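A single chain comes next, written as structure tokens; it is the form predicted on its own.
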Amino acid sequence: MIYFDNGATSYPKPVNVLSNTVNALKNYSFNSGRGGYAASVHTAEKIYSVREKIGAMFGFEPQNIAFTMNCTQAVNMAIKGSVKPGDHVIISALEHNAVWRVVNHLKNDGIIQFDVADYSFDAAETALNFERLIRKNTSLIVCMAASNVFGVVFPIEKIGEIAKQHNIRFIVDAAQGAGVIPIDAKKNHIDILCAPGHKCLFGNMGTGFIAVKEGTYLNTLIDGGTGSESTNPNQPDFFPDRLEAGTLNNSGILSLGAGIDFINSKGMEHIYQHELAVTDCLFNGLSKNSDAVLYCPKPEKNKSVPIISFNYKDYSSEKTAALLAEHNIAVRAGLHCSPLAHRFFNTLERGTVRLCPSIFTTRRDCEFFLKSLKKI
């Protein structure tokens, strides 16, 4: 199979991720930090080492990183834990349903109001679009690092600077950016970062994290056992325990740590350059095909992640994907859980076909796809 659906989840997994998952199931299937016996203590140490790896990659203190089952859970925890009745929130025009549905739910419940900032291919204009919407009661700005549909990168440093100037909390959904493009919490003025483990970080499904800037308070979304302050009827007020109720996904967390090891061994820049190169090959081939419709300019470094959306002939996106599947090519079609993005790019009616290569994608894969496309 030629796999272009890495925007959904990365495949194949690096060899060290596979071996670490098996090793975790064999040797670290114990509740970390909730037993005085050696196996529990060693498990807690291994889990903490993953917090350290995440902290080093994104600029957070290890103890302020809590593990989640995916990025969607992390985003829910971040947004719902940050707002209070009467608050105003700003999101981008390309946000995933993991953000849009959350703020819409809060609005319908009468808790908040929210506005949507338009995207522009001009970074300064995009940032200004956010600033124009700020009100006296704006407490939160939520923005993705990069679009999961069209691959465009948001100027999170500029947006974060605006948020900081206005004393507004800044949440970044890094679902399509974490592990591909540099994200630095301090440089980008990020208060809360949410990311999945199973996409660009190469970990297993069922993994993710929320990273919180020192001194940031969050109300809880989930309460329960933490192994700490057990006589306290309230959830602990310190991280990560405040956000980690219940048993952790040890094997998944350790697979995430192995995925970060893989990125560090290859170099994030090297991975990004390779993925941009094969994306460039795909874009050039599609540009020469008169039956293909592209929606964004050619992907560029620092302006794009390795994602292309297109449509073919008068086919629905689902039909194109089904025909490609007959050639053993895996792509994603439809709305990609991002109707806001499709509405903005005028593709809401039929969606798009999304191509997401990875470090394991070759030029031969791209050439086979381009030749196969001409046959459908």
Given for the second form:
Protein chains: 2
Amino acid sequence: MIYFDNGATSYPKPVNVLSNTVNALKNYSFNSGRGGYAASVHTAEKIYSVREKIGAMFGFEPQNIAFTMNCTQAVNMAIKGSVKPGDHVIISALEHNAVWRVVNHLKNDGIIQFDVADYSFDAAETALNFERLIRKNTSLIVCMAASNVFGVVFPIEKIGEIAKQHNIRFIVDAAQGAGVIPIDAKKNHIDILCAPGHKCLFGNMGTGFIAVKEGTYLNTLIDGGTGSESTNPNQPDFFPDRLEAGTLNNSGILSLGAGIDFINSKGMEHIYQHELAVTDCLFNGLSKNSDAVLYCPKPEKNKSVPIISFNYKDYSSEKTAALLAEHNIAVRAGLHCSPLAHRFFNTLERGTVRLCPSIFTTRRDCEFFLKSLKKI
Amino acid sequence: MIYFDNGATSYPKPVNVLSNTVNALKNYSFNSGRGGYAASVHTAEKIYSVREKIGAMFGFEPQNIAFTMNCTQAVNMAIKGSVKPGDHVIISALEHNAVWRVVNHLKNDGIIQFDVADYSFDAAETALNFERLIRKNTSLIVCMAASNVFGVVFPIEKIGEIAKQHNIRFIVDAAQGAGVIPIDAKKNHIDILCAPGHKCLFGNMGTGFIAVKEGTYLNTLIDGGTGSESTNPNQPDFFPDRLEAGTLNNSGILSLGAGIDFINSKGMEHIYQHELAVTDCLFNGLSKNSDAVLYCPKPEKNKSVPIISFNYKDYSSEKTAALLAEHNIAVRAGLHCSPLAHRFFNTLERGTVRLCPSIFTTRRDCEFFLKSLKKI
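Would you mind generating the form predicted in complex with a further copy of the same chain now that we have the form predicted on its own?
What follows is the whole complex; the chain from before opens it.
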């Protein structure tokens, strides 16, 4: 199988991810921080080491990293934990349903109002689009690091600056950026970062995290046992316990740590360069195929993540994907859970075929895809 | 290590759990139901087969099983998704913080009032204790299947009958019962069942589920992409999509399926009998040790799950656990995230040392523990 669905979940994983997972299942599958026996203590140390790795990569204190089942859960905890009745929220025009459905739910419940800031290929214009929507009661800006459909990168630093100037909390959904493009909470003025562990960070499915700037107050979405302050009827005030109720996915968390080790050993910049190169190869090939319609700009460093959206002939996106599947090529078709983005790019009716290569994608894979496409 | 912390998470797991996990990581780690390529379709079939196994074990429709990170998340989804402002809720006196902190949060927010029904060793009395607290606005009863501290089983069927008679929704937190004692949603009148996958169901950590009776309405706690009805700004109405936003923990879910296969192959009754026998061995040994104080009744079929709580000499529970750890015996000490239960059993100040054997615990393990205890 030639796999271009890394935007959903990365495959294959680096070899150290599987070995670390198996090791975790055998040796670190104990309740960390709750037991006093050696295996529990060693497990807690291992889990903490992954907080350190994430903290170092994204500019957070290790204890302010809380693990979740996926990025969606983290985004829900971040947004729902941040707003109060009467607040106004701004989101981008390309947000995933993990954000759009959340703010819709809060709006339907009469808690918030929200506005949608247009995207522009001009970074300053995009940032201005957010600033123009700010009201007196705007308490929150939520923006993705990069579009999961069109691959365009948001000017997070500029949007973060605006948020900071106006004393507005800034949440970044890095579902498609974390592990590929540099994201730094301090430099980009990010208050809360949400990310999946199983996409560009190469951990197993079932992993994600929410990272919180020191001093950020969050109401809790999920309450329960933390092994700390057990007689307290409320969640503890301190992180990560405040955001981590119940048993963690230890093997998943340690797989995520192994994924970060892989990125650090290869170099994020090197991985990004490779992925941009193969994305460029796909883009160029599609550009030369008169039956293909491309919806994203030519891949460019710091402006794109390795994602391409296109359609073919007069086929529905699903038909193109099904025909490619017959050539053993895995792509995803449809709306990619992002109707807002498709509305903005005028592809809502048809959806798109999405190509997401990874560090493991070769030029040969790209050429095979381009040749196969001509046969469908 | 002699492991008596199965109440936190079971260890070791059956051998087929690891092999199925590795197989899942290699072959079924694709986004199920979102992609049209063969690997995605096969993954979706595998995930569905686990819904079928859970549904068959507990009496739910397969599509009404939604996967979560742990039981705590499921309990939060169940309770928070069930109540509306002005509701009254009844919980048991032995509830875990996964329930107690949730209802406290809702009470603090001015949404609900709640009362606590006393436990009694007499099943009819326990059920009556719930019934006595019912008010006109009681909309919900939440009760555990069995205490995670004292091992006593609740008369779920009787409480469920009362709930049904009064048209009150009934949620069961089966953190300590699922996989050991028979739980049947229809027979026990359960509307929503919450359970961990990694305890007595033998799956990996990072797994749990919420199972919902057909026709039960639940507001959503977590919103996001489902791969279905993507242009709908709200979560879909149908299960499991309504309760499953974002990427699932595929390898965890398939490990849970393998755990259920193990239980079905051994027979739940056989497993329960073995666990009761070793628990009885521990209980008898502790009864004969005049330095030990036992807090739970003698293990008895249908009245106990394999959990014992005790203290030793004038030691703190933590000291006893630490001294046992020197003998390579893993137990858990303290409050076990259940201050309510300790208040009820008058052990709040000291906590207890908890012993939770499993199908893999031998009489020799028990004898080693009893001998080691005399040396501390």
